[in-house]
Structure formats: structure tokens, C-alpha cells
Amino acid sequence: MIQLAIFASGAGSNAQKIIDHFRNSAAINVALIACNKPGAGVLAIAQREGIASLLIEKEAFFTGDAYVPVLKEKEIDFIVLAGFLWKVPPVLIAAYPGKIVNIHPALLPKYGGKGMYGNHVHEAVIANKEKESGITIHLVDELYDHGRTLLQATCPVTATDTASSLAQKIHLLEHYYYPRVIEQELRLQKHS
């Protein structure tokens, strides 16, 4: 059984979709929710779903062991970033090479990098009068919003779109594709 850890910073809508997707899986289990914000909605989801949670402290994450011993103790095989707003430190990337996946609410390499998250992305897309936006699901490396792309999915940006309406379109793409791409990548890695 592959043990997943989901790292999230906010309400946890993507985390919930991933939990729902793997709820009855015989091969993949969501074993841990890691969060860097006390009181975040994703922690309530973990409690309601009976999933262990870990509150990440900034100093230990960035200058300590990045919680690698805790993840190894819980036998975590793969890490899913679902709205996790901190850059993953090199020690964690080294411990899980090619086994950390992220979702970004834009078509990378455009609108990526430090400060490009949530509505900041959607506002920039609209301000630049882009005709389409979308999501990028990618493996994580040492650079922000970089690493091998697993999938990009698009949606139109209309003249009447606001950051809020574009965010709704992006959430639909995220909720549909992210659990499926995670499952596909885990199956590929298992057989490689």
C-alpha cells in the first residue's frame, strides 16, 4: 500500500478531492495531512476523515530536518502539495526525489515563481489579457514551480472573467485532474 502525505496551507478543497478519490483504494492510502497554518480548514478535514495530521513549524522545516524523520516513521512513500505555500527545502526533495508532486493554478512556465499563488496568479492572467489559463501538475525540484510537467489542462479566459470567476474554473480543473494524475504517476513509478 502506497502511503501519501498531503501538504496544504488552506481550506483543503484539493486535499478533500484526493482523499475522496483514494477512499476505497486497495493500493493508495492518504496517511498524513501536513499543514503550516494552525486553524487551517485542511486540519479540520484531517480530523473529520480520521487522518493523522502534522503541524509544520517554519524553522524546523527550513533549517532543521524538514520533518523527514517523521515522514519516514509514518512510512510515507509520496508527497502531494495541495495549496502548500512554502517552498520545499532541499533536504525534503533529497529524501523524496521524484516523489513530490505539485499543482499550480496557471500554465507554467508563465505565472510561476515566488508570490505567484491563488488570486495573484488569476489577477496577473486577467491583467495581461490572456485568452486561456489552466493548471500545471508537475514533479517538484529545487526551483519554484519547476520540475517535469505531468499534465497541463486549459480553460478559456473571457473578457468578463474576474479573479474569482477564473479561480472557480481553475478549481474545477484541479479537482478533476489532480487525483487522477497522482494515481497515474504512482502506477507509473510502481512499474518503473
Ligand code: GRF
Second form
Amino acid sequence: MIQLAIFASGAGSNAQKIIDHFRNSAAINVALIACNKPGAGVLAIAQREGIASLLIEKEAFFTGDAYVPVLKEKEIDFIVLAGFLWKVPPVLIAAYPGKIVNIHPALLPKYGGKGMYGNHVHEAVIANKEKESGITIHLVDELYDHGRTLLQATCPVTATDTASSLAQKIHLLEHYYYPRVIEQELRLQKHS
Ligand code: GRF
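Moving from the form predicted alone to the form predicted together with the ligand:
Whole complex next, starting from this chain.
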């Protein structure tokens, strides 16, 4: 059984879709939800779903062991970032090479990097009068929003779109594609 850890900072709508997708899987189990924000919606999801949760402290994460021992002790095989707003430290990337995936609510490399998250992204896309936006699902390496792209999906941006109407379209793409891309990547890695 492949054990997944989901790292999230916010509402956790992506985490919920991933949990739903693998609920009856015989091969993949969401074993842990890690969060850096006490009281975040994703922690309530963990509680309701009976999934173990881990509160991530800044010091331990960035200057300590980045919880690698805890993750290994829980036999975590693969890490899914689902709206996790901190940069993954090298010690965690080194412990999970090619095994950390992230979703970004824009078509990288544009509208990526530090500070580009949530509505900041959609506001910039609209301000630049882009005709389309979308999502990028990619493996995580040492640089923000930079690792190998696994999938990009697009949606139109219209003249009447606001950051929130665009966010809604992006969330639909995320909720559909993220669980499926995770499953596909795990299958590919299993057979590599
Ligand atoms: C999503 O828009 C995702 O693209 C970004 O953070 C947001 C997480 O939303 N990385 P949620 O917490 O999953 O609802």
C-alpha cells in the first residue's frame, strides 16, 4: 500500500478531493495531513476523515529535520502539496526525491514564484488581460514552482472575469485533475 501525506495550509478543498478519490483504493492510502496553520480547514477535514494530522512548526521545518523522521516512521512514500504555502526545505526534498508533487493555480512558468499564490495569481492574470489561465501540476525541486511539469490544463479568461470567478474555474480544474495525475504518477513510478 502506498502511503500518501498531504501538506496543506488552507481550506483543503484539494485535499478533500484527493481523499475522496482514494477512499476505496486498494493501492493508495492517505495516511497523514500535515499543516502549518493551526485552525486551518484542512485540519477539520483530517479530523472528520479520521486521518492523522501533523502541525508543522516553522523552526523545526526550516532549520531542523523538516519532520523527515516522523514521515519515515509513518512510512510515508509520497508527498502531495495541496495549497501548502511554505517552500519545501532541501532536507525534505532530499528525503523524497521525485516524490513530492505540487499544484499551482496558473500556467507556469508565468505567474509563479514567491508570493504568487491564491488570488494574487488570479489578480495578476486578469490585470495582464490574459485570454487563458489554468493549472500546473509538477514535481517539486529546490526552486519555487520549478520541477518537472506533469500536467497543465487551461480555462478561458473573459473580460468579465474577476479573481473569484477565475478562482472558481481553476478550482474545478484542480479538483478534477489533481487526484488523477497523482494516481497516474504513482502508477508510472511503480512500474519504472
Ligand atoms: C489551490 O488553489 C492550489 O492551486 C494552491 O492553493 C490552493 C489550495 O486550495 N496551491 P485548497 O486549500 O485546496 O482549497
